[in-house]
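One chain comes next, on its own, written out as structure tokens in the form predicted alone.
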Amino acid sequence: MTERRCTDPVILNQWHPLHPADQMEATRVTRTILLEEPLCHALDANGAPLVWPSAGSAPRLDGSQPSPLPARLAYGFLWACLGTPPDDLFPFPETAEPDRRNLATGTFGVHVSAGRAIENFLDMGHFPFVHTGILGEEPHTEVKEYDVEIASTRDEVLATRCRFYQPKAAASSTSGAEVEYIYRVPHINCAILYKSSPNDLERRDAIALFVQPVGPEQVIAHTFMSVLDNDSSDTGIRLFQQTIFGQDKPILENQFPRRLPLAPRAETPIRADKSSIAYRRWLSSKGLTYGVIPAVAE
């Protein structure tokens, strides 16, 4: 068995995103890094995904590549695992609805831990100050009371009744509105946000952040949208999401420490941090050690 630089089974035995599926071409080999391990990936001539360790070897697609890794295509991305993956990836049923547009909207390298990236995604308190004129603006700065639970039957963190005033909540928005959010964290490094759709009052747009941990303090953040929008162009939807993440990136890279502390009192909590507190507790209960500062037993 190949010795891994990362030895934490909690993160090794997970599916991890590597690349947008719509940017892959048959037989074209691409290199990347997952958990400090150099990898190659490609589609074979039949469109099936292939992922294999690439350290010290030239990429090849003749069936002789050593130690192929578990790989699959799902939710617009190629996923792989360095250990023993779960049988199924987390559920994301909205992506199968025929009237939705599913788009990979951007890939960003960020010098921060995966947990910090997810935590920032869950934080509504920064909207008026970081995403001014889009996801928030003064004087609408209050984070209203909302509910958070760690859903044991689904093994995920769920935040509901989240509401926030936004001047431009989506690419197709024409005016400001109070937007209702639901946050799901169904994977230690992936989160999905459901928000009111300006185009369908009965359903929600879905925005996902799929984080690829390159190392304990470096990630590739993949963004994805499943939207009820037949008016905006693909370019317009992608530009909207890339603008948002471009504003988040310098904030993320100035986090200290870069690894996510899991101790309950490591950082001062406020109401806006309820989701973060639940997320940290959930990670701690799993025994995660990679890319975090574990809580020390008192």
Given for the second form:
Amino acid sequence: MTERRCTDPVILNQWHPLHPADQMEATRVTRTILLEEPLCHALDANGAPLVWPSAGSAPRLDGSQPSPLPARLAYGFLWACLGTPPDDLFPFPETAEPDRRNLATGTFGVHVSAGRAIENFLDMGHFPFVHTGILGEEPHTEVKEYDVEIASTRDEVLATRCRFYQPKAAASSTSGAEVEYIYRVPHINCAILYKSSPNDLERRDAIALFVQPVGPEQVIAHTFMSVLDNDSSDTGIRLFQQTIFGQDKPILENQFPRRLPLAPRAETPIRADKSSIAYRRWLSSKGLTYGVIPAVAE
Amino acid sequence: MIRLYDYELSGNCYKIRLLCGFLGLAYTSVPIEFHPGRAHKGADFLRINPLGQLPVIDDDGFVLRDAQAILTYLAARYDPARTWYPVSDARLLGEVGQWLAFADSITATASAARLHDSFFHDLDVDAARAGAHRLFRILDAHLWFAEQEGRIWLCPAPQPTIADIACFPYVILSEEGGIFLQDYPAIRRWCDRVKRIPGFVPMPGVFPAGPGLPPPLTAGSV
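Okay, that was the form predicted alone. Show me the form predicted together with its partner chain next.
Below is the entire complex, every chain and molecule, led by the chain shown above.
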């Protein structure tokens, strides 16, 4: 097998997001970095994805790419794997519902580990302080009791019965409301949240964070939405999501250590952190070592 | 009403939003999606500004581009106290102009590093960071000596000027480009003072300051 800079099989053998599919043009080559490996990617003339290690020279799409990597298009993004990928990416069935709008809502570089980025995404406690006037506001700061489990149907972290008062829960919101959330962590570096839709009482909008690990303490965060909203423009939805992410960014970049500590007593959790405790335990059980500070066996 | 062609994550657009906040000036924001849409390089926007840069304002048909130029225009036109752009004091006005040019250099370095790290712009990030540190050392020393003389703003005036507004955004956002401010204590104190000016508005990546300590009592102040 090819030598990789990252040697952790847990993360090497995953599908990783690389680029929003709607920003790829046939035969245009783009460079990126995954797990410290410089890569090139492109769509060939038939629209099929192609990902290969960049040799450092000017990247060309001439049919002679060295050792292409496993690659696929799914959920609005190009995904690739540096090791042996699982047969399937996690399920995200809402994206196939015909009346939803699926939209890549912004891609940003962030100086943080993937685990810290996912953990922040799972946290409701910061809403009133970081997303003031949008996803929360004082004095509505309580994180009410919620449930966390490893899903029975699939190996993923699931948090349910999450409720939070939000002044402007979505681009299409016109007033504040108590919003119900479900969080899924179906992949070590990907999380999806489902929240009550302002436009459909029976169904939920889905917002996803797909994290591309560039290095152990550097990521590219890809955001994605699958929403029930016929009114807002694509740009309006994207700008709303960018405002939210722009507010999270300095919080993420000021976390120390930047790697996610997995030892149970490394940081002191409170009750509101139940989902983060479950997430760290889940990562630990997989034996992940890249981008984290592993728990030392006692 | 003033229309501001605006991108929320842009520090240059933020300069205009800040001045409007301080002056209590109403405006309509026209979002131009810089990232990922690159709408500022699209044909529609290039008709408004052939340079393809934000911000631009349209004040009742008068169209003006460039953050520093817009600050001078809005302050000269809409600040009845004439303190933000002190047109009647030649020396002070000259110093304001000097720091407006300095703000452009901050954009060319600290903002460039942020564009590289956050928005994947292809540029020499090490050179950008080194350039920003060189400017920040000059700025920190200037602010420290000003403090020793009892002054708290960039220019020698009792009130802040548009020079403070022009320099603030890409200093406070510099950590997003890997340029850390811990070695510049006078800059950090000045940032907190800017954040406490009445009418201050935050942006994503910039948080409001706490209320701060009351000013120390000095002889003659009681």
